[in-house]
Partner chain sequence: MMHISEGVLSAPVLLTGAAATAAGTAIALKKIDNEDIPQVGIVSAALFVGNLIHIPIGPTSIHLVLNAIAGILLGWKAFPAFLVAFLLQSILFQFGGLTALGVNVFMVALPAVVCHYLFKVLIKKGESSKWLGISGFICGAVAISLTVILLMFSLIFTHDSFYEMARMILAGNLVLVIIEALLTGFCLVFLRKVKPELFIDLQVEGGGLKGSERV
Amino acid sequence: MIDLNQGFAQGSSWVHQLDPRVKIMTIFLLAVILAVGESIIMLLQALAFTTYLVLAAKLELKKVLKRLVVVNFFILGIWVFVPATYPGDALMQVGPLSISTAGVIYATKITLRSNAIMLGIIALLSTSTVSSLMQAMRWLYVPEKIVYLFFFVYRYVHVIWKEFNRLYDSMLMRGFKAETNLHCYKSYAYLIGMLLVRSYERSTRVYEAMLCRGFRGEFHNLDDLSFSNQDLKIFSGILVFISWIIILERGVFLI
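Output structure of the single chain, in the form predicted together with its partner chain:
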């Protein structure tokens, strides 16, 4: 049901091998430019670029599409409401509603933006292991406490997910049925409560175990990030592309 394992992180394409620092910087720049960008031509080219990255990473396209469908549900809602309520000249009449041209353009921009950024995240972030991303975040001056917190959440989400399934299975075995009534909600509340209790107890155990092994508030990396020649070439290429979409958006003189 939920894929907590990083299915996309397995692979050996050049996208997978790219330095995670380069990936984070790229997706950050791209996402910011796309989020504020207004030019449809720029958005289309950026979408083509991120689609290319996904293809180059040789990911399972079926899975990628599935993710995109989920993301586009919200976008679908926008298509239902915005074109009909956006002020501007009418493109056509549907019953009592008039669909405005400006509204359709606005919704198109949102769709392009959203999908371009999502594909970018899939291609660049989901193809790295979380541990390498954490190293990169530390290198990029993300506060250490955030990185450690990220580490713990990632490390224990799997464990707690298993714990949850165990608890839920035992509920099912005792004849629990998911229905819309008070008893059911109470059971869910207790389930979440039990999950919190177990997680909390686990956290104290983990911390004590860490202290026993000499934890002094520092995590040490065993493998280092390396910035290869290929990373340099690809990063330069990406920077050229990013400058290009900025030019498309704002003109050469950035006015």
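Having seen the form predicted together with its partner chain, the form predicted alone:
There are no partners or other molecules in what follows, just the one chain.
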């Protein structure tokens, strides 16, 4: 039996108790709609909905914001370059650069879209255990190899990150300094190469250990998924909301 309860998976809210199959289908539908959506009104309502899910799950806001900072760090680069390079009517002039109205709108849509999807993932997927998500993916006929890949990435990404920090600390102890020269680039290349070698060696040891414990290509889970009347009501409400934002996207409210 596999049970890796961590972080947000611990809780008693209705979001935590929601069937993981409903969670996966909900975030999949939301992600697809938000990825292709262009209406700012629709994106704002989707962001409000995923924010509500986070609040309903009673998650620690400090940890949620910490995860959002990582996403918005990359979005910051979009705000630096897109408004000044996107074609369109000038909104304002900053020195030799012309900030276009279309560029600002485009960057705004990317910001809303990314944060809404990220909040949805945190509220829905992070509030379930890995074992329940694996079982739900199987029920939804996700290929077994993808299910196992999902599990092993979750299980060992932190291990690989620790290995990276250990190798990098050893470089610093030997006088390494990050600079813009050929030696520095080679050192980083060696670091990545050694990390790949160590990861491969670890995967071999893990696989051999699994075989020694009787692994035959299948993980067994003792938890059963149950679809309750509450799950049906909540999923019906979610489908109504998704239908509404589709109407906003396709209707006269398109901006």
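In this text, the rigid core denotes the largest set of C-alpha atoms whose superposition between the two forms falls within 1.5 Å. Residue numbers count along the first chain shown, from 1. All figures in this text were calculated on a predicted structure; none of them were measured in a lab.
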Next on the checklist: If the two forms are fitted on the core, does I41 show a Cα displacement reaching 2 angstroms between these two forms?
Outcome noted: no
